[in-house]
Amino acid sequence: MKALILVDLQNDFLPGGALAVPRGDEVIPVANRVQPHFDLVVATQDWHPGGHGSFAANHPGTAPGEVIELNGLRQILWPVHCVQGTRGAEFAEALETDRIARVFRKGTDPGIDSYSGFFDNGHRKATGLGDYLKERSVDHVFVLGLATDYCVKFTALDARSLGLETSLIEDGCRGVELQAGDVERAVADVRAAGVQVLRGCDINSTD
């Protein structure tokens, strides 16, 4: 069975949000358009406590974009975003959510960041998404969302590491681009891992 994974389509990642991805709102129509082609749709949601270690505000003297070590891992510092229970953490208002069977929240542990929808950045804990898909005999996942060079990339790579056939819906993604070329490199990385890169218009049926 094939499943669609919607990655972090939340207000804080849209224009005007706390960690706005340039043109991030352009992925919402793609997400809405492709959902009917899948029998199973799931979503990931950044769901940080206010004291999360990835927030620059929690490290006096630092600024977003700087890199520190957090519990033994390299950590990019971000603006405060997607705090539990805030409007910024809610799904985009234009996103059609009726077909979403389950939401997997990530980034809930203040001591470690979690880009992937499957695991935290140290692969120390799983979100449950992998087991959920396995229980439903999913063997092929399609991934889209925000942002290409972080949460989408690592969700796709982890899907491949779990043995799932994986496709990236490229026009359903936008990137942060902290460094010029980050999105291009992210797409190259997932291709190298065996991920198929396609466009939403290529999806006509899940048969």
Contents of the next structure:
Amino acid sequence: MKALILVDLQNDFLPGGALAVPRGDEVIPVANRVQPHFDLVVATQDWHPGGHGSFAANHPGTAPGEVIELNGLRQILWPVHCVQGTRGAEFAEALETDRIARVFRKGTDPGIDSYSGFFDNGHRKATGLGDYLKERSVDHVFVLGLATDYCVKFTALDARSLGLETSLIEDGCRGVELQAGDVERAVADVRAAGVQVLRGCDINSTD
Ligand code: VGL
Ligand code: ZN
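The form predicted together with pyrazine-2-carboxylic acid (VGL) is what I want next, because the block you gave corresponds to the form predicted on its own; please supply it.
Time for the whole complex; same chain goes first.
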């Protein structure tokens, strides 16, 4: 059984959003086009409380892009984004959401960030996505979304660590690229972990 995981297709990650991913809007048509080829579609949503520890605004004297230690973990500081209940946290308007069977929200604990859709960054708590897929006999996941170098990368790596066959739909992803080359490195990292990298046009219902 195959499943599609749509990672963080939220307004704040689109151009004009609080943590805009360059050309992030270009992945929405890819997400809409591949969805009908899957029996199961799930989505993740970055869903932070206003006091989240990943926000530079919550650490006086810091700026986005700086790195701090947050409860023992290295934490990149971000602009305030995807605050629970705000428009920025909602799914992109152009995203087809009718086929999404379940949404997994992450980053809700103010003390720890959660890039992966499966676990927080310390692997301390699970979101329930892994169990959900297992209960439905999913053995192969396809991942697309935002951002390639953060939430997509760690979702794909955790899928592999849970023993799932994992494919990255590369043209369905865009990255933040805080440093030039981050996207290329992220794709190389997931490949090295056994993730198959393909394109949306390679997806069809018969395989
Ligand atoms: C993300 C940074 C902070 C992402 C979420 O969705 O990739 N990146 N929060
Ligand atoms: Zn976040």
